[in-house]
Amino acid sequence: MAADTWIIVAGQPGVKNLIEIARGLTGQVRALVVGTEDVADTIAAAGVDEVVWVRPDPDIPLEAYATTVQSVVQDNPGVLIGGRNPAERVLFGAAVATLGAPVFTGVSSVAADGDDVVVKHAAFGGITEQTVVISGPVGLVVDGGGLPEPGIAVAIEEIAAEAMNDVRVVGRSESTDEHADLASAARVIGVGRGLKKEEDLALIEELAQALKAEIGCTRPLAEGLDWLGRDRYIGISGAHIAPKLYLAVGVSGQLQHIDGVRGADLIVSINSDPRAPMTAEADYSLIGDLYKLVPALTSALSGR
């Protein structure tokens, strides 16, 4: 298509998939970053065409840049992409409803035909994947993933920054909980609710180390127990990721956490239930105990 992509950029640069998604789109690739200067130089050096920077104040939160974003991406609007952390999820939206944009999650492929693009994703809770076709502006919600892979850098045009009036930062407080990068991960292990409390954990922790691995959850484990961040939930309205290995452990296997697992090269499954969903999603499961065979996988891959 003709139009510009524009990626929505907020405070961290890991949008290594947003820029993929966009490269394989025809015009300009262009990027709107709201963030430190580092950030920014980062984004220009990631294949981009284009990065327009606004420079935040930083006593003043991402978000109230809103109106920044919106007056900027009215020229020449096509595909608008943008990842699922806070504050990029509201500059995304402030842009999308300017433009009167349809938006999509769950989104496995993007193409353009002639002026149309052309978008599969997810729908009716992740039973059956969707193609649409759309004549106009459209704003696709997608992982972020890694830091892109560095490159030539382009210019970068720095515009005045116009924040929401009566917005300031009045306080901080810095999380202690180490960032799940789990769609950059090569290896997986999610865990369901056939772990029976909270200590347990230490059995999934063990492994992942093994394994060197990154954990993952269903939602009940993330929202319901705040057993693991959301940033760890991994499903249809949380992460999608696409690791060489997802070792699912006690997870029965909903519909809504298996779209999220969909792109893995490999899935094996620990489950004591043979007729339990992960275990037919599978390509390899183990049926048993997992309190008996997560232990004796850790022991084997760590050689004990």
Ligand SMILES: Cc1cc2nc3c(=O)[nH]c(=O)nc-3n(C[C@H](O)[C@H](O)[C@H](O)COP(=O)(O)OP(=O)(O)OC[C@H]3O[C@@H](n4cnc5c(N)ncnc54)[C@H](O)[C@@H]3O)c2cc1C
Second form
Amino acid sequence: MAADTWIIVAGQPGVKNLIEIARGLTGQVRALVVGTEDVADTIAAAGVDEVVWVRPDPDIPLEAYATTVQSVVQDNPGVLIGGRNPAERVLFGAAVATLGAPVFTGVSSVAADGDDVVVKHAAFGGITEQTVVISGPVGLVVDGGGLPEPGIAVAIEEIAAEAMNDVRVVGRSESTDEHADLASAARVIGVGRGLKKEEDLALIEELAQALKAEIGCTRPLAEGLDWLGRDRYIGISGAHIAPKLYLAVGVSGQLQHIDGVRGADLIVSINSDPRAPMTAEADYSLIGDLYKLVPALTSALSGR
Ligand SMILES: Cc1cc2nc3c(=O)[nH]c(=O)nc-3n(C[C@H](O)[C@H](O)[C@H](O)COP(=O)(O)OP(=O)(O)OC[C@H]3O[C@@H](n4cnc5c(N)ncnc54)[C@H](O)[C@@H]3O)c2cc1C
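Show the form predicted together with the ligand, please, because up to now only the form predicted on its own has appeared in this conversation.
Shown next: the complete complex, the earlier chain at its head.
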């Protein structure tokens, strides 16, 4: 009999992609929610067959409920799907470790073949796509994909929430960074190391405002330079996006980055180097200095 699929939800309900992938498999779609009642209610109306809810103590970090998550999936092993948020990754990791299941990231497609699961995923740093067939439990890490469409709600089964000992929140400070919503954005500007200084991000912000676009980036800008948050970098180890328009500015277009933008309908590149791989990947390329082209585009779009 085909195994059921568990979706691990931690703290936030932006798991549309996870549910869509699970629905493409055979068997029941079960959501294991560690979060507030609002999150559980949203997931219950999101097209799943069953919701198991762990109501966390607000003064205990969600990650501390790993043992509860482990005991739930242990009773019904199958396919586990988790998102990329920090708490989701911890709870998902605990669950797959319990089952001794292999984990795949960079997943581009998942299908059922009888009782087996066939997964296509990026391998060797994105240089190749590999197809694997798994006969037992398996873990898949995918982008959340934003809020699911509301539908008819299923019942929620609340279970006892048992947290690990001795972990309590003793302070909180709000981040001033705006949270990036790259997965559901219709237009994304991806900025790369062609930008010379952090202050020059102002140019990209003005263009993003004129274009009504979200700002994403290459990995070096988020990890290393730390000019933008880690939730903004796109690629094999970052976000996978599928906007109508992806505008790459000063991005060379290495395979690891391109892997995250293949879902875009239209790719436009601004790069001073006509031989940059991004130029070959793009549907349209503007060859030239971004310090001239970006302000010119902003002016044109703003009617200045
Ligand atoms: C295991 C692994 C995983 C990785 N995962 C990711 C990932 O998920 N996402 C990711 O992005 N990277 C990832 N990388 C890094 C990746 O290999 C590249 O190093 C990175 O994407 C390059 O970033 P960049 O395009 O910003 O910089 P660069 O490669 O330095 O490119 C800068 C570009 O800007 C252009 N430029 C310079 N000045 C101007 C100007 N004035 N006007 C216009 N254009 C200009 C240059 O011609 C160049 O093409 C990973 C690497 C490894 C090894």
